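Take a look at this single chain, the form predicted alone, given in structure tokens.
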Amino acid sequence: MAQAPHAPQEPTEGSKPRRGRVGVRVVGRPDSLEQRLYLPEVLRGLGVTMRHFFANVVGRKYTVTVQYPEEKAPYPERFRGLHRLMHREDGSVRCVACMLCPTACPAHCITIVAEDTGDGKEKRPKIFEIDELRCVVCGLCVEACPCDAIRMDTGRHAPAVVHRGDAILGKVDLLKLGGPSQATQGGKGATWREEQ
């Protein structure tokens, strides 16, 4: 048979009452109706808003808004804009197709079809392109490409699209935002220190 659970005990004379007992504190509700109505509280918020308002439409007090096409902010130095690829001296394209950048792309928004250039040694990529709506703009294809081949720093926004298939940049686009690179291929070597 179950035992009912126990009651709390109330203190008896001789024990100690009972210590960390929480006290309640009443509070009464508004006396007046003035109180009850929060009527000139409304009235002193819409008072507030309302100067904001006219402070602003009359003499742009407290805006920070820039008027976008002709107002542009200052882009930071190291923004990140549209990608461009990279291409040598004799005009033919830095990309070795390694497949580094969409492999750390975490948008999956790289395609690459990798060919050969005929010489045995290297691969070009045959198709490059890159899905502009879907990239995030992290720029983790920068930092992984080993060759200088890709960058981001045009300073242009990807640029407004009435159909999808037209954000996607292929290698002639890409090529065209490009310049030569002055990046040494392969970096400076493992004996670069006895080299100083």
Partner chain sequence: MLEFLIEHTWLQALIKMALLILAFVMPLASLSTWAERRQSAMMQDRLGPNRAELRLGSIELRLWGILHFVADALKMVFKEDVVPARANRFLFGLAPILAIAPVIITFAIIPFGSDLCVGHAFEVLRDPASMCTSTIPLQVARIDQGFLFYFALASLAVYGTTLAGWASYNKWSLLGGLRASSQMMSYEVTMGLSLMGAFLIYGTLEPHAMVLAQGPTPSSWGIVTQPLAFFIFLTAAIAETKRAPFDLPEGEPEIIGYFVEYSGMRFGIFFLAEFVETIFLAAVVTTVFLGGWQVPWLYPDGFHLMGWTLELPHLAVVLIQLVVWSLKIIVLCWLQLLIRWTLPRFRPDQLMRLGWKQLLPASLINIVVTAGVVLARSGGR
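Okay, that's the form predicted alone, but what's the structure of the form predicted together with the partner chain?
No partners, no molecules, just the chain.
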């Protein structure tokens, strides 16, 4: 009974699986002379590895390695990376210091100290700090933000730092990573229904 070593045997009378139950694959012991000699299978195995070896040496045919620092595997579009703060048209920060993101943050990594802009309407953050070492990269701050001020779409990892303090990004750093946002901001205030 010469058989391929890994071919499933037809279930015999006694072990025939009944409908609705988990099927059992009966694998026989290697009985044929060819299998018990071991040598043909060894040579076949060597053939497989040799094929891979030569194909990879000559043309890197099967290799899948990504040489990390030089090449990078592309991240998915919605990958959450380092935070950034978006700009208004005039380049100032879009954040209005509403405190929704530090409230939503489960790791308490966002610190905001608000200050008055002086225009009688809005606040702005005097201090906006994110401790990237505490951040759990959940993205809840982005979800919470009503102003499209904070985003995590830089595609960058939290940086490797020598001192823990260096991992705390301030407002200036975060704004440097940011750019202008097209989202409408300001709105019409609480009276928008009446104006319609």
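This structure is a prediction, so every number in the text was calculated from the model and none was measured. The term rigid core refers to the most C-alpha atoms you can superpose between the two forms while keeping them within 1.5 Å. Positions refer to the first chain, counted from 1.
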> Does the distance between the two CA positions of residue 143 reach 2 Å or more between these two forms, the core being superposed?
Replying inline: no
